[in-house]
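Only one chain is given next, in structure tokens, and it is the form predicted on its own.
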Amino acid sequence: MDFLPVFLNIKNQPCLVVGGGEIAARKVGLLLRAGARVAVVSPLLNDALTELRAAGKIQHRAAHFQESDLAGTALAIAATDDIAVNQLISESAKQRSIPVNVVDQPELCSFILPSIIDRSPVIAAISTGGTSPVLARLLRARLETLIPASYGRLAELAARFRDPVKQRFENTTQRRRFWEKILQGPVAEMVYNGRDDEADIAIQAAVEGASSTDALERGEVYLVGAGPGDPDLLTFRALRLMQQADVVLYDRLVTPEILDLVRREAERIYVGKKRAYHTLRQEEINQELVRLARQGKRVLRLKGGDPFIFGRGGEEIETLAEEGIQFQIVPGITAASGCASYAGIPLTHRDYAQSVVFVTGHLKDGSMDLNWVNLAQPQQTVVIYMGLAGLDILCRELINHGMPTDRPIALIQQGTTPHQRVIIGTLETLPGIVATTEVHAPTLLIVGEVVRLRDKLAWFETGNGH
């Protein structure tokens, strides 16, 4: 992070704005909404600031900035069109340890003013670190449509019942679960519909009728597919459960960007597996899910791709079912679908492939046990997961069982992420290309005539999006 997000309490605090134009007026309005006592220094004021001065809402010194203007100031904003003056304000404020913002000059700022969504007492702030205020405003506009104005009233309702809920429930986990039920259930809907009095009665009844044992719900496991890497490919349901989890078990295919979307307070346990090395054996992962759920925790098992396509999710829910543990399953976009799409390779096409087969190329005892005859059929796309280590064997056996040597094959590395790389060859040439190229897992292999369409359809690397 270039800036630490912080919400300042400036109620009744003296704040200085230098400048008398439209931008200065906007900053003054923001400070006044936060309850600050605002002084403006500028030889001239625009109409909006003149009205505020006439109404006694701001103090005004009709002069150019002097360092003495900073005396006793809690916060300063420079909103002039004079670069030298802005730099002087910045340097003078920093020497006095006064937070300072210089409009459109982030390099001179000790803090920046974000785009704000005001649902007081709920406040959401969006910042691009000063690099693109327009983008921040666009993001704010999008969020404005997603956050009802009534959220402020919902927060006020929660504030009124905060102490009674604390008294009713013994620990933070119980209280959090109670509030999640309230804020995502019928009480919240009453507030959204303007029935605040009914909401008060309903939450009062919920508090009085609940007990600490009610909040100690049985543990549950969420088996969630995280997709192939791009956070935008997560489902809404996956995001909701990621925000509810008490603990998350994740593997090496889950990208840091996706892991960042998990509830910040959740405990994180890495259970990654790669060829010839397991942090935890699968049986140990299964038992860990059971153990954590029996402690009353909501356990997020976050898996790359889809849990049921070479993700061993079936083994995990089999154990959970045998042990009587509640679970939910959230499918994810599997690597075959996501990586092929981002690489511009359709898995099926009327002219090239009428079927698609998913197989795992995992080596066992140095060999690859696959149904080669079925894989070598024409008019078919073959997708191989975990096939990098056995690439030589794969290409050789497909040729031996009837595939032409010039059958195209694509290797996709870190698909759907900004680091995606696609290497194209044939069954005859790709092993040699990879042998002289630095390639790292995770990778996916696609074999079939559909690979020839990549030059027409690829979009990810060019950034076109279509």
Given for the second form:
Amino acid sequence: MDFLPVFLNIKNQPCLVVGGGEIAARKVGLLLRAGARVAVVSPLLNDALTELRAAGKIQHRAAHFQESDLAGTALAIAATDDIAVNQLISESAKQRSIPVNVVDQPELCSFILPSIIDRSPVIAAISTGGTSPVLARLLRARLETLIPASYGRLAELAARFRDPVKQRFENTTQRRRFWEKILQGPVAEMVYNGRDDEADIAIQAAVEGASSTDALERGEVYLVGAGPGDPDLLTFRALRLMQQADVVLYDRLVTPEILDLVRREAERIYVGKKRAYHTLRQEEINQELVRLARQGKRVLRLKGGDPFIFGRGGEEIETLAEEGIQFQIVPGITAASGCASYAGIPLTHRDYAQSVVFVTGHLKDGSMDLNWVNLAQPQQTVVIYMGLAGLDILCRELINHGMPTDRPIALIQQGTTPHQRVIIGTLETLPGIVATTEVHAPTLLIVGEVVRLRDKLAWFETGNGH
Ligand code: SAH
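Form predicted on its own done, so how does the form predicted together with S-adenosyl-L-homocysteine look?
Expanding to the full complex; the earlier chain stays at the top.
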């Protein structure tokens, strides 16, 4: 180990920054966040530092560095682009045993500043010993995704209950078990969801009620949108819940790559529906969610796209609410957004479409019950989910209700996945093209002048078809 990691308390301590540019400003910002009294020495200040000076947040001496600037200072940072000056600051500080950091010159430093993840009071610091700041930043980005934004509030909660828990459990093992349960179970989830009051009540109850840890062991359902297919399009929250589930119920739209990210030990239950058995199966899924949650499990209901867009998410939570089961809903990127972006088709555009509508083209008794007059309005993009089987009817009705026959329409197959394929036609030609092409589900249809923009915008497409 080349450096000893420590966290310094510099609250109200005088700290010196030499330099007036952007990097100096960044270091000043960091010191201020840690509560230091900052003095800046530099002939000139950039805008950010000038503002801080005007607001009385920093002291400033408009001159070049002198050794006397170090008098009484607790810590010094050199951020000038003059190597000789940096050297002088380093030597003078070291002589006075003042910790000194020289930006980008590790050999002149007595301490280095790590890359940090700030969830105050929780702080994670990463250092590569000055060898590669970029590597530290990359690592930091990875950790950022794993640590929920409200981790700090979880730590504050732990602080509030530290003493009561100490009194309640004399044995340290018991205490550790208790905190493990709190910090990764439903109570933590309450905090992440802004239900801090509920979390307080749950801990309180667990501390007081000698044997009852009910609230900590209650099952819960996570209704999570998995996005359209590319695992990169998952939200941080979706990923976190996927990694702590005991059991996952998923359907056809969830790709294997996404399923791979679910906790390895979690039981996997496939509930993909066949169209004809829709109603019955949905009832069964609702009941299954309740049954599993009642067993105290963390149940992940993973759905393609967004659970509230043609996902029957509403029905599932209705049952949960009726049965008094705790649940969370995590939005996902819906197929329309995902497919449109990856196919280079903007859903709205100042010149071509001021509105966009999402409809389901699901056939009922061989027909499509849609408000055709509304859909055929000009300057509007129409996105059709589940529209492949009814493509002929769809194109015919839109033409019958006034859309021009040459209105472009795109069919996007398995959007955002490596198998994405985009087929472009018009209302008149697409049904014929699709009839002679092998098309794989799922597919999404986009109707509108915006489809023409694809030629200009789709340069980044990675899929193999056009
Ligand atoms: N809740 C989902 C939609 C469920 S309905 C969402 O928000 O995206 C199922 C329909 O979604 C499919 O028939 C298809 O029309 C569309 N769909 C979902 N994922 C898709 C994908 N990767 N590519 C194309 N269409 C998709």
